[in-house]
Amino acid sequence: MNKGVADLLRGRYPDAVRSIQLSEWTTWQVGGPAIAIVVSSRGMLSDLLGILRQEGLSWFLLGRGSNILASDNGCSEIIIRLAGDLASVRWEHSGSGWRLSCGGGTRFPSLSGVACSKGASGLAFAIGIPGTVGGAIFMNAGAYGSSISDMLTEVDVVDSEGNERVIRNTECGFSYRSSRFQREALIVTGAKFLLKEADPAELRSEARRILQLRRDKFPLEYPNAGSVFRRPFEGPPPGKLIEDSGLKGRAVGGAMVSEKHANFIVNNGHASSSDILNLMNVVREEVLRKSGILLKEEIRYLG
């Protein structure tokens, strides 16, 4: 990006411009640097989409950095983060349920840990999943047999041209880690569910309970992006065949193959994303040469 679009921004909105690196805004710790702008309410963000269409910038709506691999070299789009009004969250008591309500850039785990808390069942599988809601609907985010789709009632977008929509869940395209918005340029920037209602010492219980297995399964005691490669439609889960492959604490560089869980790639404190990278083909290979199913990522690229 020009020096005279970067000051066009920073005029424009002063208080929101980041000039980051990638890797503090990533949960694998890796990339390099970037424009960023935070962005408050849809008003901001369709002035900022008409400003971007008007000079050409390409943009990457980035949440908390999870499934995502970031360039060693930074990129050239333009980060955009939502926060304020686009996090915010309402709570509604209705009959004997919940209503809820919240921005596309409110922390999914957070809002699971509140929701255990308020007797609202259903979100329980999202403690402890990085992440915003925004990012859970874009990956249609699930764990432990439930889904974000399956709660879920409607989707508040901003397209490209800046035009606000409202979307109902039958019409997201939801299947397995996938929806719709993962094939159209909408940027989500608010949800709506209904929660049914449970005893919080119950769902308190259960969120404990998975956390724990989380903690027991994944390596979340180093930087990762989750899961790397996606289930395949017929055959073992991705770990089974990586581990199968003998490739468990296989590393490049700082980046190293779980010896936990081998559908993870974990930063061992100083890997390069050329690391990662150089590490995902090398299981694709292997595996592909050894069980002769074809891995597909499952993490978006930056950059």
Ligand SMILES: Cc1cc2nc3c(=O)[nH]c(=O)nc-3n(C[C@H](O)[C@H](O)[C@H](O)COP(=O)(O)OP(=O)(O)OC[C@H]3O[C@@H](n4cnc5c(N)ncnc54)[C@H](O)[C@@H]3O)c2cc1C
The other form holds:
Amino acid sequence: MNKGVADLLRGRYPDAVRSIQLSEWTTWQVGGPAIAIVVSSRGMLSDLLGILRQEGLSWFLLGRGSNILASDNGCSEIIIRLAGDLASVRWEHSGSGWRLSCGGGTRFPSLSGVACSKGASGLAFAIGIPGTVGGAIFMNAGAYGSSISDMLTEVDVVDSEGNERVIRNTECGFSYRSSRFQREALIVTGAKFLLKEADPAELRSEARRILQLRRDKFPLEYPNAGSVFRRPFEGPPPGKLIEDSGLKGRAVGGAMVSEKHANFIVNNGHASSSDILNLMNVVREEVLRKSGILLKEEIRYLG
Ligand SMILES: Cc1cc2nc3c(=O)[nH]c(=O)nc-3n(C[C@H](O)[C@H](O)[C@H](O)COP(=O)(O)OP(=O)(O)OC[C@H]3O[C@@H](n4cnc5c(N)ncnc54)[C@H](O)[C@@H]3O)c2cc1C
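Show the form predicted together with the ligand, please, the one above being the form predicted on its own.
Full assembly next; the chain just shown is listed first.
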């Protein structure tokens, strides 16, 4: 990036601009250098988007980087992360349930934990999904038969021109791990949910049960990015296809197909982004050769 622009951004937002390694901002823990800005209000976001547009700079909205493969060379996009007002949470008791409003940068598992403790049902499934609410809406994240689209009522967005809009659930184009946000440059700044009242003790116990299931099933002891490949429309899930292709334990450099869950690629401590990418290609080719099914990735690329 042009040094003048970096200086301009630092001059305008002295406490918010960071020189980062993407390996520290993604759960796979790979990726090179980038400039990031931690944005704490809608006003600051509109102002920033205006400057980036004027300077002809592109941007990338990064949540917790839990579904991202970031390049070893880093990226030229300015990384935007939401915090402050854009990660705040408001609860309102209403009739037989709760109205929940939160910022797009809110941590999804923490929100799930608080919801269970309050007796607000519907978010227990999210207890082990290590992203933000914005990232979860973008991905239509889900687990154990529920997804974020089930109890979401509306989404606040800002477009690349800095205009704010409210999008109702039915206009979000949700389907399996997909939403309109994957096709349009919209930043999710906030979300509203309607949650039914339930017994907090039961919800907490459900959340504990889900966490235990996930610990038993997933290789959480290594850096990873969750499921690498999407579930095909029909046929066996990717984990089964990969396992049946004899790929459990297959490694490229420091990247390895998990022995515990074959749709997870783990970083053994010294993986590069290229190791992961090359291993994904090996898996895709081998599964296609053995089963005739072409796997499509669920993870997103940066840089
Ligand atoms: C151990 C582990 C377990 C996981 N389990 C699950 C699971 O059970 N179910 C599941 O669905 N996923 C799972 N995931 C994947 C991942 O956690 C989810 O997809 C999550 O919703 C991504 O959120 P994030 O904030 O990390 O987004 P990121 O990974 O940072 O970004 C993902 C995409 O969302 C976009 N994005 C992020 N925030 C916003 C925003 N505010 N506005 C617009 N776009 C935005 C980014 O630009 C990017 O394109 C798992 C991941 C890990 C590491």
